[in-house]
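We begin with a single chain expressed as structure tokens, specifically the form predicted on its own.
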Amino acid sequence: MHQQKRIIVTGGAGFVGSHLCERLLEKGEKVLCVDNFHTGSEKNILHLRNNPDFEVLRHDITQPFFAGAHQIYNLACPASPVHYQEDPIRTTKTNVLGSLNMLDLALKLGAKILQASTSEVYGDPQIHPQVESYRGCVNCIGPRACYDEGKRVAESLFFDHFRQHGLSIKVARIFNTYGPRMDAKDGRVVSNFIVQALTGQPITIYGNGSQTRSFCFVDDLVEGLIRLMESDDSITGPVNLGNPGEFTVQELARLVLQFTGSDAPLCYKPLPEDDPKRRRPDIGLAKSLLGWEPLMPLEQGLAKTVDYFSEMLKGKKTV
């Protein structure tokens, strides 16, 4: 018989967080979604509001709070350059103070806690594909440092709590993720291209489009996060969660044009500072420790994402 767990998801109204809340509820768990709605959205969780096992707490995790839980997923943080560079000091506070507050809560409760870290801890990598043992190449004073270094400090804090207090921790390094409920204005390459194609705007490519990314569908990522959380306590991570399929930005643009039926032109602009040239996860650890690998092909996932944005943009002239 299933023993119902009470689970806190910080950033639960965000893109990934809302899918995670939904999946945990489907598994029969009680979920407390904690979000300050800085980048999260009420509409992402509206369909969950009538579920008696779902609660929402509007709160900024840079301030402490108390609630009971068996598990904590710490996803709270702006995750796209547009959002995390908008208020870089706030982003750093969310990563550092927010992580400390959630770790303190986990200690008080004796709860297991998972940190949603990022492939950005590898910076502009000098090895390819990226393995968890790689220490990264990050500019600690650049415009992306609030996020990159913030997440690196958060990982340090998690492992210090593991070593110093014996806290049960999990660290997932999340690579590019896409799917329904992405924010149309978050500046990420998938949402950018789809929205531009659907609204007849030029497709903006930074650099010459030869830089690569790996794209993991959100359902696959959520499965990986849950498997990591449910794994044996000896498995702390960090564990890469992403799709090892590697595509150039130019290839992605062509696919988006194909699936949207758009004839929008490509528009090239200078590459932003510290933008990584290549990004692809080595998921050997996730395969061996969690039995996890992504199942959704990019073409199929893009079709679902295009459908979502098509519905969202109906009746709107601009986004």
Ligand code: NAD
Contents of the next structure:
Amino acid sequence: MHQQKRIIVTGGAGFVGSHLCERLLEKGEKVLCVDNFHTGSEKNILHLRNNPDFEVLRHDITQPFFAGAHQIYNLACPASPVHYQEDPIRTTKTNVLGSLNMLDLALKLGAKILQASTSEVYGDPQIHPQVESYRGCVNCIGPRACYDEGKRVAESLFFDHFRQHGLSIKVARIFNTYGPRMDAKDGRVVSNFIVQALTGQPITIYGNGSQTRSFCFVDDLVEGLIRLMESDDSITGPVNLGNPGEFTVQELARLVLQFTGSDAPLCYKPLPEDDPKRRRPDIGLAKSLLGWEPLMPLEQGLAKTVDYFSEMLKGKKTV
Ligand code: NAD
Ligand code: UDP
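For comparison with the form predicted on its own, would you give the structure of this protein in the form predicted together with the ligand?
Starting with the chain above, the whole complex follows.
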């Protein structure tokens, strides 16, 4: 018989977090979503509110709190460059103080804890594709440092708790993820391009669009996160989770225009400082340790995401 687990998801009202809460509830678990609604939204979890196994705590994880749990997924942190650079000191605090508070809680409870780390720990990588053993190339004084270095400190805090206290930890290095419930205004490339195409605004390509990213559909990512959490205690990670299909930003713009049937023009804007030039995960470790690999091709995932945004925009005059 299924032993119901009580699971805390910090950042559960965000894009990835809301899908994770949903999937855990479908698996029959009890979920406490902890979120301060900084970049997340009530709308993302509205459909879960009547589920008796779902609770929400409005809380900023830079402050300690207590709740019982068998597992903690630590996702709380703004993920889009626009949002994490708005108040960089707050971003660093969320990554460092927030992670410490969640690690303290996991220690008190003897709970397993998973950190949503990022491909940004590799910075502007000199190794391609990125393997977990690569130590990265991060500018520690640049505008992305609050996020990149914050996530790097969080990883080291996780491993210090593992070595010093024997805490059961899991570190997932997540690569660019997209899908329904991305925030239309948070500035990420997939949501920007789709919303621009659907509303006939110019598609904003930063730089010449030759930089690459690898885009993972959110359902695939959530499956990887759960497999990592459920894996044997000897598996700590870090483990890359992402889709190894690599596309230039220019190619992504073409695909979005094709799937939306839009004739919006392309417009070129300056490349943001320290924008990584190439990014693609080596997912050999996730395949061998977790038997995981993404199943959703970009074309299909984009079509689903376009459907979501078209529905969302219906009835709205402006975005
Ligand atoms: P998101 O911005 O949609 O969600 C983050 C959530 O955390 C929001 O609901 C926000 O309100 C909440 N939050 C932020 N600061 C908080 C705080 N101090 N206390 C409590 N809640 C707080 O971002 P997302 O795309 O869902 O990303 C989720 C996690 O995955 C983040 O940790 C992010 O760094 C990581 N990640 C995401 C991607 C991606 O492409 N989506 C890639 C790499 C890593
Ligand atoms: N980008 C772009 N136009 C946009 C938004 C982003 O060309 O409207 C580019 C951005 O410069 C980067 C890539 O798309 O090279 C991915 O950007 P995003 O903010 O989604 O994620 P990240 O840079 O964190 O990978």
